[in-house]
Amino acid sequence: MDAGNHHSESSGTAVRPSIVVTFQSALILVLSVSLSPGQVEAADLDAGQEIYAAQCAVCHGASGRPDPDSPVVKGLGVMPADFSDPLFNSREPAADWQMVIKHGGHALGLAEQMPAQGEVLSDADIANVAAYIKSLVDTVAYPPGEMNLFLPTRTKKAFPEDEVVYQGRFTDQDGDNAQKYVLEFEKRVGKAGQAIVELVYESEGDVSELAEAEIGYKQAISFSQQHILSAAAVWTIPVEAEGDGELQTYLAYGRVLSDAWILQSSLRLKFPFEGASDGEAELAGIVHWVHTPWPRRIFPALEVTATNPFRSRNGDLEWTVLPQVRLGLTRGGHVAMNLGVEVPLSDQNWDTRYYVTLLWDFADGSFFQGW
């Protein structure tokens, strides 16, 4: 999402190199946690194997796909799902593949029909199922649904996905105060890329007007069960509001640190078209605590930002910090609201700034499913 990030007033010179530095430092500083995924103990798939035989491929089928016209699946009054799409495959955590087998398909909020077998299987037996479900199918150009982490409220993310954000921003400011509203569509692309379109509505004073518009597109360059990173480029065109637009760009990153801490974080480039050099660069980083598997919970989140235009002087670099946190709104999570208040930490022209994000993931249910 665009921020609506103040942009301070230019002085005509250089971009000095320190500020280059800068950015370029905390850049390498954030992804310079290795990228290689941490030590997990080995499932045991040929166990998992004989489970899947037992329990599983009844409704599911032998190879993950389940038969249409088997009388079973006709008497289950529900598709089950097809574990050997690449795409649904690789797009959902085995966690949650892990809870849904134990706690049974209501308890995310999906088919009553996929029972609970957590007094049949043991947490291991468990595990080896769910590993040898995701062995069906080659996945390894497709991101994993492990790196679907959590929306933050300014920092790009990284997994590409189907989702609907729906944004506002509330801005306390000296003079009139300000609002501002981002609809955005994201739909998945291929294996790994993901196409953007956004609309800005903002309102401020007696000014209210359809702002601009943005189309883009974002592409998972490097990824694991631990880490991703992804590029995008995103080109903003005005509708209401004056100026030529501008092109967007940035880096996206996300890592699980632990089983209750994970970390995204991006570095955004804004060229104007009336003028490259009148741009800025955005560092944004955000930490979310992870405390509970379960989606519809709280989810705490600390959020930082560092703004700072490409022609600067001193006094120009603006901090902020926005404390929020996540919502699960269904049982599967895929419907989810983040609240946050963002507060300026460098001298800047407004006082606080209130955000709501409603975020609807359409690719795991429909807006009403899972209550």
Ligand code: HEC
The other form holds:
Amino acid sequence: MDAGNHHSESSGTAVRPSIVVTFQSALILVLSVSLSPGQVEAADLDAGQEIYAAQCAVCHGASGRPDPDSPVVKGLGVMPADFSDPLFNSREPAADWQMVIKHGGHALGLAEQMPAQGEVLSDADIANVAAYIKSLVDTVAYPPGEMNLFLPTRTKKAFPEDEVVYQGRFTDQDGDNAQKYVLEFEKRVGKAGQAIVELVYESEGDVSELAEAEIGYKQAISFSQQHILSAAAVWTIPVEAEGDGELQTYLAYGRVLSDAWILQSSLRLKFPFEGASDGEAELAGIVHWVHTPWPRRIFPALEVTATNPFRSRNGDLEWTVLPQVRLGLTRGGHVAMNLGVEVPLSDQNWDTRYYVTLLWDFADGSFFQGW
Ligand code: HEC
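Given the form predicted alone above, produce the structure of the same protein in the form predicted together with ligand HEC.
Every chain and every other molecule in the complex is listed next, the one we just looked at coming first.
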């Protein structure tokens, strides 16, 4: 596909980078990228069931639900996972389960009572038993955990989850918005929804104040093992006297490109309640290199954003590029950090921005578990 220069209204400015793409064609480009994901071999569920009955059911229960009254479970001192719960079953990727089964709970930050099976079971056995426990309950209405992709700095995430995110944004300039802090609380609602509450602090010199609060809702509208698409609406409530309310809507998309590469992209529209012409459209996209299944590693990524203020008559886009790394902090990666640098590629009134993001996926355990 020609993603480029055939739209005449966007050529003719020499200052902007040569990769000028119109908003629409950039979106189509991002949505249509679909390298074929690695071939997955069909698991043998009967073989998985046999292994499960022989080696797992004693703790996890014959149907996948552990029996709290059984002497074995009582003796463990910790409750084994309940595979019959569709929300829990759907939200953990099968590959993570294979890691837990092979290397034991401790290796991935879970309880050491979950024994490592790598000595007893082959990789094929492990894949079969993991597929079998995935089949214990119907999860078609729930977005699969495979689509819970790494949180990007700017691109909106599509997967509905339980997460607390704290992000600081810094510039080396003084003045307005020199520092900005966002505390975000995300809570899974129902099968495929998520509630969002956000607090935004801005500081200038020594003064730091709560600038705005945001509440919103996100819903996954299409998903498979390879892709996810969500739609969200967020309402911004100004706390500062001179602030202005705003409605934001966005589409967020995630896709597995291959065994080692994932792509995420979002299109966000901002509509201020006063001065609607101050609104803007923002397209962001990011590619992560997922080079290992071990979560406590460093994962590099490259993010690009293009913003189109509604007041811009000639369709000018403001481009930024944002190299970043995700650092898994806990053994299971449920607490992680993201460090990024945002560099404007086109004329903007700020220089470089630095981002530090700390995230805690609280569905996967307490903050202090598994370090
Ligand atoms: C001795 C008891 C015991 C046996 C036997 C056992 N497990 Fe577990 N398993 C546990 C416990 C306890 C946990 C919970 C660990 C936690 O949440 O910290 C667990 C957790 C898990 C998880 C992680 C779920 C998650 O994401 O939180 C998987 C997957 C799993 N077991 C699969 C298996 C399979 C498959 C077998 C058989 C091959 C098996 N277990 C055998 C006790 C056991």
